[in-house]
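There is one chain below, alone, in structure tokens, taken in the form predicted alone.
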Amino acid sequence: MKELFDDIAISVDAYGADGDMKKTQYVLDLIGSVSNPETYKCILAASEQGMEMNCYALENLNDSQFDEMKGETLALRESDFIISGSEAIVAFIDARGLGYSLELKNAQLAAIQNYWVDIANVAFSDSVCKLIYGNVGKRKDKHTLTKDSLEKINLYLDALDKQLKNNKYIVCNKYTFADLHWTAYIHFILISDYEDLIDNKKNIQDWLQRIKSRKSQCGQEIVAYDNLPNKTDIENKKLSSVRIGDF
């Protein structure tokens, strides 16, 4: 995969995309999909942790370049280090970044965080993907599939709305991994024309407004949510790179 990154990546100096020596050290390179929430998680993590990252859309690779991915749909490079998969990439960025780790130290809060991360990554994501992409071969009735997925999504969103009733963020009044994962999936359903799913979820709407306006937790003057692709970006097969300018 090193050859693929060498082929498509923008050549930058070792310390920051503008050539200045920055605390970010090596600029990250990410290959991901414009319509994959797992890619969104990596972009959010880099933005939150103040890591400059050049992002390249998988959809723009030619056939030979795509073959070099060897079945992977998401990969990150820093210098000579390459890692695949959203879980590994987000963990690497979290440990590598400038801000406090999103991994909570309090045992009870960490357990609550992991509970909500699991719901997002397993139950909620499965229903969202079935809703958006379908599940060809397992169900013949697309209407039944959509109805079933919507019912499950509403069930999870109702639970999340209740959880957010007395919290600024999902676990507590501090931004955590739970917020990062849920932001990726909820953003995906919103840009997939299912905005009505949160129309009557006031607590989720209030939480989302906080997510959309909060500055990076590492102290940089950027809003992580602004780096996520919108509908136009998906149509144009474009991923925004993460730029950190205020060191």
Given for the second form:
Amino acid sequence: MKELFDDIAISVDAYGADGDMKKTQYVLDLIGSVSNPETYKCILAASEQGMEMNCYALENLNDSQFDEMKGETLALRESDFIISGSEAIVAFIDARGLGYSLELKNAQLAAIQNYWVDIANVAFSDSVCKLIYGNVGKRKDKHTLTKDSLEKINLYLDALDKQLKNNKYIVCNKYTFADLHWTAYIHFILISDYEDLIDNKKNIQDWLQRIKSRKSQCGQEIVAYDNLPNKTDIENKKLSSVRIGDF
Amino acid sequence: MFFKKKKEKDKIKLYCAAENPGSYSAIFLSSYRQIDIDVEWVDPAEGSEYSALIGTNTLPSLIDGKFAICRIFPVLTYLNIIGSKPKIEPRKARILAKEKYYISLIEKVLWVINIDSEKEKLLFLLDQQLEKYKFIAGDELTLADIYLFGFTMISNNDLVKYKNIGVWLKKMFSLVPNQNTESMIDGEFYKLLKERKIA
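Just the form predicted alone so far, so send over the form predicted in complex with the partner chain.
Below is the whole assembly, all chains and molecules, this chain first.
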């Protein structure tokens, strides 16, 4: 994959060529899909941790470049290190970042956080992907699949709404990985024309408003949510890079 | 002088299933970090009312006093923080990323998907990795090793052909306190594992 990154990414030598001093020591390059919530998680993590990241849309790769991805849909490069998969990339950015890690120290809170992360990644994501992408090759027809998926999604969203009743964020009054993962999926639902799924979920709506206005974890003047692609970006196959101007 | 006798803390209860790889991962981590646990083996397929409430996805489950949590990821998170022994926590970002990468692969390919060719491909990759490094993500123990350990306990695959995985597995057993002695077979760790199907 190194050749692919060399091919499409901005040269490291050109970085900061305007003479500006930047605190970012490493240039992160991300290749991901504009319509994949796993990509959104990486963008949120980089924004939260104040890490500049050049993002390249998978949809804009030509055939030979796409083959270079070797079946992966998401990859990150930092210098000579390349890793794929959202779990690995998010963990890497969180550890490298300028802000405090999102990892919780309290055992119970950390366990609850990872329970919600797990539910989002394993159960919720499956239903969301079936709803939005359909499920090719399965016996059930698309209508049945949509109905099944919607029922399941509603079930998970009800549980999330209940969980948010007494908390500012999903686990406690602090932003955690659970919020990051759920933000990615809920944003994906919203931009895929399923806004009505959260119509009656007041606590989720309030939480989303907080997410949309909170300053990033690293304390810089950026709102992580603003870096996520919108409907127009998806049409234009555009993935915005994460830029940190406020050092 | 009157001192209130300190109430003895109840042991953590861990619900496990014989066919569930995460159960062995949780038992290993508890033993490695010397956390006192009581293991209760349950059968999600037995057809009782209780078994209907639990599914394979919810195991292992853990109860510590008033706190209860289920599913492997949160259970391991909890067991990795409580207690006084050092956590399994890579400091370097690259090791951390590799740990998560391999956990994700092991969980998807070895634990969930039932395609032998895919499993063999991954086991071959892990075997190669273990030829270069002491552990899966590098030269330090990470949770990725704990996940693979869980798989080795339920595997029907012939792991003998993966020489480096065999060496690594011996190393994993030697990491559990008091297991690398002559009386290892009577150790607490083995007692906890005694009902597992692979002897």
